[in-house]
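Taking the form predicted on its own, here's one chain by itself in structure tokens.
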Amino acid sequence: MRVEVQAGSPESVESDVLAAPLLAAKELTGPVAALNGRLGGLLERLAEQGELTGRLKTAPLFHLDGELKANRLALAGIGAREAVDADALRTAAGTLAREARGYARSIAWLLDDSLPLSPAEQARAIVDGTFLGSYDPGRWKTEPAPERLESLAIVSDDEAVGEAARRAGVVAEWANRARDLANAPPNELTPEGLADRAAEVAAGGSPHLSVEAPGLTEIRELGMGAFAAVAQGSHNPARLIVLRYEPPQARGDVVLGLAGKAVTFDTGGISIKKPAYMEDMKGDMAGGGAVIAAVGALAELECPLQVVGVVGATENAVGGGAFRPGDILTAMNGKTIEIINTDAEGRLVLADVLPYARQLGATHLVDFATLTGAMERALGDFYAGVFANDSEWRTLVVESGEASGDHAWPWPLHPRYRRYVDSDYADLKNSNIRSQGVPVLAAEFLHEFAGEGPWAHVDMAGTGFFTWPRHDYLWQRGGTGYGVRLICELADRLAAAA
């Protein structure tokens, strides 16, 4: 979809749909009030009759019959003024995109200077909502739904709006590419298939972006005993996907390290999962998919920051070669791990991926993983949990999530939790049979492998892949692209501070 910014009045906009945000208020304000005057008080009469309410997830469309150059007018509800935020605008734009995508080729949005968001913030949210709200996960259907939406215009003469809209369009497009990865069937997106997709990202983008994807033999040669153990039960070989973005004018000596869990299908291994919704375990690679897509986005945006992305791609399969409860593994950093539960496999993959990212030069490290079902039970599908060994780094990650729409919430780490992953036989164990503090114990486990320097762990179990649709602009089942927007915002802030 093409994103553009154009100056002009509502009367001059040529588009299949002209849209404006509508507050749930007694009086019409902003561009809606101006349109009401141009249309002879029609909108005020409709509001009095209850047809225009401004409630969220409402976007009534009106045929204009020549009153304006646009063919239709949509007034998308954004709720009460005191509750208006970027998500309200994302939801309004997503609602309209969902409604109009079957017939409209172009949508133009008017901004409202009276809202508690700057024009640039409004533009960013509208682009987000349009791109993410119009996404169709059904690309494997023999007759997919028609997609006609080609262009999105933001009507503004504010210079900051143009850059915000352009950047948001790039990031949202890459978030949708991450969704494609998460939604791909596991017989198609094997670890090798994910490595191929990463190679396509590198081949089609910046000359400063490169990728390599060594296989299981090299993984073992690197001493990654934890990762290799998870991989050994599958007929589809694992891949260690490494992306490097090295712009010539990188700022400072900061290297952003991104680590991703990419279990392309998770049976649970010998500690096998229940069958209900097991088909969604194709989405257990959403963290790794987000890392791959985000590095592609940063390269396209020409972010002036060195970035290294390391993704552990494997299946967790059941078979005669699968690792077992009771096994003791040796990770890359030399620590030994007793296996209690083979379904706690993501932390084993990251136990080797994290130190490798440090070895490749990461000074600031953050991992993304659909790690614990307990995180989804705690925060639902709206927030991911963030743990860190550095409070300033955790704050920066959380703030980047909030600013981008990938919402994140800080969680604690404390050395007293460490004893719950103590093992009688090894340095630590990968799980605890207690049902208390599960996400915290997983984070404490990863802490042992995070190395020196700032590190954050993002447990995106609830936000990375939806079993049920969410009631906003992310209304589709399946992959959400969570993490791509957060990473791009984080990289911008880190580059600015470097």
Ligand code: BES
Contents of the next structure:
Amino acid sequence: MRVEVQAGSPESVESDVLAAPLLAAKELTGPVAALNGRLGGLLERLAEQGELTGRLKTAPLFHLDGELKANRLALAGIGAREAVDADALRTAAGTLAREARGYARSIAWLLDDSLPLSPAEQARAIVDGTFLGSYDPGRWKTEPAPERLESLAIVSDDEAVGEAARRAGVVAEWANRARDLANAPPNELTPEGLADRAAEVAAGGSPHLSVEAPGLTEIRELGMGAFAAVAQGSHNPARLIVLRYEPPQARGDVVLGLAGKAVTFDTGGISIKKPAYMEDMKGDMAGGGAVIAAVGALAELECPLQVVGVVGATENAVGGGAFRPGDILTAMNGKTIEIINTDAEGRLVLADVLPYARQLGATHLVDFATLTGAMERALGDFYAGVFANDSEWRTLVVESGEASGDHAWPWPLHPRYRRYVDSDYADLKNSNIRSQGVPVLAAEFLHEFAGEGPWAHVDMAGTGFFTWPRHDYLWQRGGTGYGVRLICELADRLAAAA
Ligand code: BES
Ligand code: MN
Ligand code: ZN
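Complement to the form predicted on its own: the form predicted together with the ligand:
To see the whole picture, the full complex is given below, headed by that same chain.
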């Protein structure tokens, strides 16, 4: 989808749909009030009749033959003024995009200066909602749903609005590519399949982007005994996917390290999962998919920051060669791990991926992982949980989440939790039969492998892949692209601070 910015009056915009945000309020405001005047009080009358409510997730369309250059007018509800935020605009835009994508080629949005968001913030949210809300997960149907939306215009003459809209379009397009990765079936998106997609991303344009994806022999040679143990049960060989983005204009002393869990299918291994919804464990690579897509986005945006993305791609399979409870593994940093539960495999992959990201020069590290079902139970589908060894870094991650729509909420690390992963036989164990503090235990485990310097862990088990849709602009089941928007915002802020 193209993103355009058009100057001009509402009457002069040529588009299949002209859209404006509508508050749930007695008085019409901003562009809606202006249009009402132009249309002889029609919108006021429709509001009085209850046809225009401004409620979230309503976007009634009106045909106004000849009154406007646009073919239709849509007034998308953003709810009560006190509750208006970027998510309300995303939801309004997503509702309209979902409705209009079957028949409209173009949508043009008017902004409202009276809202508590700047025009640039409004534009960004509208782009997010339109791109993410028009996404169709049914790519594997022999007759895919019609998709005709080709262009999205924001009506504005403000250069900052144009810049925000274009940037948001690039980021959201990559978020949708991350969704494609998460939704791809596990027989298609094997670890090698994911490595091939990463290679396509690296080949896609930027001369400063490179990729390599060594297999199990090299993973073993690097001493990655934890990652290798998870990988050993599958006939689909593992890949260690490394993406480097090294733009010439970046300063030399800051490298953003992005670590991703990419378990292309998590059966649980010998500690096998129950069957209900096990098919959704194809989405257990959503963290790694987000890292790959985000690096692609940063390269396309020419973000002036060095980035290294390290993604551990493997299946967690059942089989004669699978690792078992009781096994003791040695990770690449030399620490030994007793296996209690083979379903706690993501932390084992990251135990080797995190030190490797440090070895490759990451000064500021953040990992993305669908790590614990307990995080989904705790925070549901809206906030991911963030843990960090550095409160400034955690704050930057949380604020990047808020600003981007990939919401994240701070969670604690504390030395007292370390005993949850104390083992009688090894340096630590990967799980605990007690079901207390599962997400915290997992984070405390990762902490042992985070190395020196700021590190944050984002547990996106609830936000990365939806078993049940969220009924806002992310109304689809499956991959959400969570993390791509957050990473792009974080990189921007880190580049600006550096
Ligand atoms: N991939 C799962 C976590 C998960 C569950 C993500 C549901 C998304 C939705 C992870 O590998 C896992 O199985 N975690 C276990 C940990 C337990 C064995 C300590 C879990 O959460 O049950
Ligand atoms: Mn698991
Ligand atoms: Zn898993």
